[in-house]
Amino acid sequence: MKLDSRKLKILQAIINDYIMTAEPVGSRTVAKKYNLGISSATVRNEMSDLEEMGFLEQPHTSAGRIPSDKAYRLYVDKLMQVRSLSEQEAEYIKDLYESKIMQLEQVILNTAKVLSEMTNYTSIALAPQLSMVTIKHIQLVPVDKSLALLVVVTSSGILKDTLIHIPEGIDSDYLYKVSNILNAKFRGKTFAQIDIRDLSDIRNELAENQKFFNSLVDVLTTSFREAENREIYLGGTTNIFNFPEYQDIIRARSFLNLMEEKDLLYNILVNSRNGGVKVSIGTENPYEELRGCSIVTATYSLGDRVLGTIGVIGPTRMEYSRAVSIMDHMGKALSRYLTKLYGEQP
């Protein structure tokens, strides 16, 4: 059976109709209001045929049908046109990002809570993983007899700083050779290409030193770690309960307890860094409680540098040319707004 240009005319009728009612779609209703040009009987024979082919389902014995996760693919790979955002929108947007320098990590927050706001869907979003920034310089800098303190400099201007013990003896000289010798096995590498083990040279300069090379590692370790942050930023959790999918309090509190997991919200935005904006559908997400729901995440950057990611979740009967349009339009403006703020220096 071929997928012709009246079927695909008549099912992009059914899925606009879907999302914009949320009500099963009769053959009536599309000969009626999508004028095109064929009666309901020939819609309503061209419907069976498309449920056939897995593209249309019918819930309970309701006469109408409602689109399949595979017409949803299918809608947006080839049938939808994205829409740009208004000018209001863009403004709106920008004016985020230029109003006042803010921390990184409220950066992130405010990106959660403006893209639920345009959206209306749940919005998520990934704090920056600073494993895939560069290290600059690394010192060590004495604080009195007993103490140092690790600077860790990455090239996105972002300072790690931890106190790290040292033994009697051990002079702001001797910290600084051995930060030569960090600096020169770690500088330009970023966190994610640091292998911990790979300290011969200083394991062979501290000989005589073995507690304060036994810190030095346990302290380097925990600041190569805490650089994959698995933080996770929530906006319009609450949102859902709009939708009447969502009216069921059942499938509510699943929702709310997903929202939860922050375990799982944070592999689900990990394996979407691949740049660009990506559509995950229904039983297309590998976890059952996000089978129902659809997904658009975004990546953004520091400089050429995939930082972390942001994304809606709402359900599978999703306003996708907004929602692609919207991540695609943030996500870009963050980036913009990161690589000018920390921007790399020579």
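Think of the rigid core as the biggest set of C-alphas that the two forms share within 1.5 Å after superposition. Being a predicted model, the structure only gives us computed values, none of them experimental. Residue numbers count along the first chain shown, from 1. Compared with the form predicted in complex with the DNA:
- Superposed on the core, the two forms differ at residue 213: its CA moves 2 Å or more between the two forms.
- Relative to the superposed rigid core, the position of the CA of residue 167 differs between the two forms by 2 Å or more.
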Second form
Number of protein chains: 2
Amino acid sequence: MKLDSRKLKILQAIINDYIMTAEPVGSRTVAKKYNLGISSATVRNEMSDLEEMGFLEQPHTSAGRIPSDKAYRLYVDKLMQVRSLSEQEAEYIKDLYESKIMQLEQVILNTAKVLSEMTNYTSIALAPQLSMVTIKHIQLVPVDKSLALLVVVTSSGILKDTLIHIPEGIDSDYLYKVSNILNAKFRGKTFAQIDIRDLSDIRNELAENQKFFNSLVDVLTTSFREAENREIYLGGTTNIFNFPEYQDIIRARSFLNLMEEKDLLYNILVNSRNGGVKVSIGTENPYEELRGCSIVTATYSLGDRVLGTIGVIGPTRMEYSRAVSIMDHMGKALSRYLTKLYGEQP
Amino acid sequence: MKLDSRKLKILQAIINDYIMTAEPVGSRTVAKKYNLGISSATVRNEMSDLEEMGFLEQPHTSAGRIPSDKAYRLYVDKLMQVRSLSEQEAEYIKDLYESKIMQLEQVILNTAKVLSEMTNYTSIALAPQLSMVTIKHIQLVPVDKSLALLVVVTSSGILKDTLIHIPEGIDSDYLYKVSNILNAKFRGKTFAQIDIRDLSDIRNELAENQKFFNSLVDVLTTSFREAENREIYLGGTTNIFNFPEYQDIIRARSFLNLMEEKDLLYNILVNSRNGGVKVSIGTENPYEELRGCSIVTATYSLGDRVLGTIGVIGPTRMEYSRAVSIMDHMGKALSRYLTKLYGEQP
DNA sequence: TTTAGCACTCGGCACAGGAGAGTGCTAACA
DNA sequence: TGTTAGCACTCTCCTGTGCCGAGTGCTAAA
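Return the form predicted in complex with the DNA of this protein as a structure block, the form predicted on its own having already been given.
Below: every chain and molecule of the assembly, starting with the one above.
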């Protein structure tokens, strides 16, 4: 059977209607509301064909039809027209990145918040992945007799800081010396490139302070393990209650529980890291818990390095065209902002 | 009318039963299940009295009775026996504070998580209030030609760090000098004690670098404003779905929305800061949105300075005796742990 | 003062019937 | 041959009814 232009028009009408109303769409509605110049009976025949082809589904015999995931896929790939942002929306994004925030985490957090407010979906954002950025500066800052602060500044302004115990009798100069060694070793490298063997040099330097060396190794190795920042920021988790398909307490609950599964969300976002806007519809999703949801993601970068992913998650009956355009703009605006703020200076 | 011992026994039975079942309790149940040696008819008369006295309420004529907030208050103050922790619970808390976490925020976050797991309620925790701790060390760390990192270490190991722009031509030595001035001015003070006028000295020092001075003032003043860390950590927000009184989507939703109102939660926690375990029952609560909920809070301290508050929030039909004992132990264990880790060293 | 007994109340549930929306099929029509 | 009008049929949703059970309040007896 061929998917001729009339079938496409009808399909599009059904998808549009269902996205707006969340109610199964009947043949009469299509014929009347989307004046295609054909009668409801004709529409009925076409709808029957579309169902046979797998684009429509019927919740029960005497209900209208709803689009299948396959239909949404077709819609996203071929049918929908990606709108540009409304003035209001563009303004919203512009405002977000004009405020003076220096903390990178805060930027991402605010981005998530704005995303959920603009789209009315739940937003998720992956914290910047440290393994992607280079180390700019390492410094041991003395705190008191027995504590020092190990600060690592990266090219993206991110810093990891950890307090470490130092043995008695270590002075500020000594820390300064160690800092210099660490800098010489690791400056310019990414976290991923750091090799534990590089530390052996330092071991020799610190031969007389074995305990201190051990502390350092301890902290640095944990830092390596946490180089992949697995933090996930959420925005508008309760937005899900706005959708009629989540008026059921069981579904709402399982959705909210899902949002607490940070590991799962992490995997989703990390796997969407290969550039551009990505749409994942219902059953296309690798995780069973997410059939019924669609996810639109976009990446954000610093210069040409992809740092992380932002996304929105909502019912498969999602306003894809709006979501895609917002995600697209947001990803780009965020990248521009980050590159401007933290971009590698010569 | 007098609240004699039989009335108290009956009231206690009703409260216990209602806490466990969430179902209105009838006279038969009380007479049979809590063998008090009296008939249901007698219980009925007593219950009628208790209702008149304001301790019981009737959802509708042919239902049993449920305790009023007044009854819960009596229960918490007089009737309930505060149990000690089960071995399992004690073990759980012990484990929590035996792991090696250095980041204070992480400790509080984990505390909230464990709290919600142990109690099955939603837990809330107020981040440590910086105005309570003293500044130990301030240092400007050079990052590159145009950026420096301002690190503030406090007596509780908390640090605030912010990137600031520095004008061209400022070298590491210069930053070191400025750091020393800042240290001389502010070391030993609390954030609350910092006076903007103290900066005028520095202005003179930096006369030739007006721009840099402005940046510094900018950052420091924002730090002051944020000295009160308004961050709230939540744990187990979806636990609320476990309770039959929140099977209604409207109520569940409004509860979850409430949990996103960080300002409101902040006020609740800050106002519970005057030591010890505090129980706030339903309508006793200053916020209308929270009638129907009870909150049990405890404070945590560093040495003798109260740093913040932790708490659990659940339906008024709360297992007060368990909640109070857990909060009491947790607050104390957390304080001990913090004092051991970050306690003021000579 | 306590208790047994009884009439009464009210929510919850199952069930039936009707309305409404939508379908599929058939037959007529262009 | 494709399109349309008509019609019987299906299925959900809503509403009203009647019954059951839990629980109460009152009365009268112990």
